[in-house]
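First, one chain by itself in C-alpha cells, the form predicted on its own.
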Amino acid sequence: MADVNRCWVLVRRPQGRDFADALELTEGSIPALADGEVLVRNALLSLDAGTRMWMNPREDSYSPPTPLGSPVIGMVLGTVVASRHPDFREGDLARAYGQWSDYSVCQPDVAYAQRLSWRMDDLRQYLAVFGPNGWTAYLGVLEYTQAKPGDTFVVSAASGVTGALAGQIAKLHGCRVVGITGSRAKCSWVVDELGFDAAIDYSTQDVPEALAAACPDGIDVYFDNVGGEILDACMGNMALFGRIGICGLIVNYENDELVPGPYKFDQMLMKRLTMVGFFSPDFYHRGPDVDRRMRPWYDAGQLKMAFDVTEGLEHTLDAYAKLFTSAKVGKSLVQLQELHP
C-alpha cells in the first residue's frame, strides 16, 4: 500500500464548468479506519453528471451540498485493502460511494457499499449495465414510465450511459425508439450500433421539427436526462396520455439559481400527461434483482456499452468536463490502476 493518498477536494463553489478553480488535488496520509469502515484502493472512478449538483450551495437538492474543504464524493470500484466491517474482507471487490482519491474510506452502514463477484467478463460493467445507471434505465423504462410494446419512446442524452441503456431496453421491450444526442457521429452510433430506430442531432437540427417528423403520432414516453429546451421540445410533441420520466436535468446542474421552465407546462393539461421523477439511490436495494433480469440480454449481446476511459487521477477534471460538453460517448470512467483479484 502506498504511503500517500491523493484526493480531489472542493475548495470553492464552481461557476459553470470552471472546475479547475473549484477543485484541488491534495496529498495526505491514508486515513486510519474506525469501526464499521472499509478502505478501498480505487481502480475506477465513475463520473456522473449528477455529482455537479452536490458542488452547488443549494439546499433544496435531493442530497445536501458538499461542504467546502471536503473530498469530492462519487461511486468507485476497487479492492478492499483493510476492513473494520464484518461484511467486507481484504481482497474483496467493492463498489461504493467513496472519494475521488487513490484510496476511499467507505461506511457501508451509512452510505451505499457492496461486495461484488470477480467473475465478470468486463468489470467496468459494474459501473454501467450492472450498476446504478443500468438500474435507472431498466426501472425508468419499465416501471416509472411504464413503457409498452408499440410505444414511441424518446430519450435525451441518448449517447450517454443511462440514455443509451434506456433506449436499448425500450427497444428490447418492443418500443419504437428515437434518441436525441449532440453530433452526427453519436446519432450514427445509437442507430447503427445500439439499434435505435432514429436519432436527432440537437446541435444541427431544429429539435421540435425533427421530433414532429420522427414521431408523427406523438411521443408516448419521453425519458429525460437534460431538461431545458429539449424537455420543452418533447412536451410540445407528446401524444395524449403520454408519460415523462425525469432522471436527469443537466441544464440545471451548473446553476446556483433556479432555472425557469418548462415553458410548455400547459401541455401537461392539454395532453393529460403524467410526469415522474426518479433517482437511483431510491432503488439501490433492487440492484441484484434488476441485474438478474438484464443478464440474459447482456449475455446475448443485446445490451451494449462504450466506455470513455481517462487514465490517471490527476486528469479527472478533464474527464469530468466531457460530461457537460458532448465530448464523449457512453460511460465516463477514470482509471487509476488495473483491477484483478
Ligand SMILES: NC(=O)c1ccc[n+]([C@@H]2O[C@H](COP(=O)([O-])OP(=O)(O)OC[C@H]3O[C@@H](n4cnc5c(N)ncnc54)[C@H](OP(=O)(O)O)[C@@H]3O)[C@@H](O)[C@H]2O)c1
The other form holds:
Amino acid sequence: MADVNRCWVLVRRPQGRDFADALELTEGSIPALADGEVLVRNALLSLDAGTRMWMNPREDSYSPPTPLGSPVIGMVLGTVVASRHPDFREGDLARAYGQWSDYSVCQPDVAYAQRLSWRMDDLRQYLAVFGPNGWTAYLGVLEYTQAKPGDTFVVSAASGVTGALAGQIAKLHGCRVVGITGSRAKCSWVVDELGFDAAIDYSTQDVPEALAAACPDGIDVYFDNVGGEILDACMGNMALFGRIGICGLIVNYENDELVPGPYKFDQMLMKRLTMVGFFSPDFYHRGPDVDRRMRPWYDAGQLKMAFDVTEGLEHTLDAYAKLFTSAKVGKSLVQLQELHP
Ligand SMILES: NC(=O)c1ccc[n+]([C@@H]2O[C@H](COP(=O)([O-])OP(=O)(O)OC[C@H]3O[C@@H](n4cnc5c(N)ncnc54)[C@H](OP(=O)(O)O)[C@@H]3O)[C@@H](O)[C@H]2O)c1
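Form predicted in complex with the named molecule structure, per the form predicted on its own context:
Below is the entire complex, every chain and molecule, led by the chain shown above.
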C-alpha cells in the first residue's frame, strides 16, 4: 500500500468551469480509520454533473455546499484495504460515497456504501448500467414519468450515461424514442448504436422546430437532463396529459444565482401536464431489485454503454470539464488502478 494519499480539495468556489483555480491536488498521509469507517483504495471515480452543484455556495440544493478546504466527494469503486466496520472486509469490492483521491474514507452507517460481487463481466458497469445512473434511468422512465408503450418519449443529454440508458429502457418498453444531444456524431450513436428512433442535434438544429417535426402528435414523456432552452422547447411541444421528468438541470449548475424559466410554464395548464422531480439517493435501497430487472436486457446486449475513461487522478479536472462542454460520450470515469479480486 502506497503511503501517500493525493486528494482533490475545494479551495475556492469555481467560476463556470474554471476548476483548476478552485481545486488543488494535495498530498497527505493515508487517513487513519475511526470505528465504523472503511478505507477503500479507489480504482474508478464516477464523474457526475451534480458534484458541480455542491461546489456552489447555494444552500437550497439537495445537498449542502462542499465546505471550502474539504475533499471533493463522489461515488467511487474500489477495493477495501482496511475496515473498522463489521460488514466490510479487506479485499471486498465496494461502491461508496468517497473522495476524489487515491484512498477514500467511507462511512457506511452515514453515507451510501455497498459491497459488490466481483462476478461482473465489466466492473465499470457498477458505475453505469448497474449503478445510480441506471437506477435513475429505469425508475425515471417506468415509475416517475409513467412511460407507456406507444408513447413518444424525448430525452435530453441523450449521449450521456443517464440519457442513453433512459432512451434504451423507454425503447425496450415500447416507446418511440427521440434523443436530443450536442453533435451529429452523437445523434448517429444514439440512433445507430442504441436504437433510438430519431435524434436532434441542438448545436446546429432549431430544437422547437425539429421537435415539432420529429413528434408530430406531441411529446408524451420528456425526460429532462438539462433544463433551460431545451426544457422550454419540449414544454412547447408536449401532448395533452404529457409527463415531464426532471432528472437534471445541467445548464444551471454553473450558476450561483437563480436562473429564470421555464418560460413556457403556462403549458402545464394548457396541456394538463404533470412534472415530477426525482433524486437517486431516495431510491438507492431499490438498486439491487432494479439491477435484477435490467439484467436480462443487459445479458441480451440490449443495454449498451460507452465509457469515457481518463487515466490518472491528476487528470480529473480536464475529464470533469468534458461533462459541460459536450466533449464526451457515455459514462465518464477516472481510472486510478486496475480492478481485480
Ligand atoms: N436525479 C438524479 O438522481 C440524477 C442522477 C444522475 C444524473 N442526474 C442528472 O442527469 C443529467 C445527466 O447526467 P449524466 O450523468 O447522465 O450525464 P453525463 O454523462 O455526465 O453527461 C452530461 C451531458 O450533458 C450534456 N450537456 C452538458 N451541458 C449541456 C448544455 N449546456 N446544454 C445541453 N446539454 C448539455 C452533454 O451532452 P451533449 O453532447 O448532449 O451536449 C454531456 O455529455 C445531469 O443533469 C445530472 O445532474 C440526475
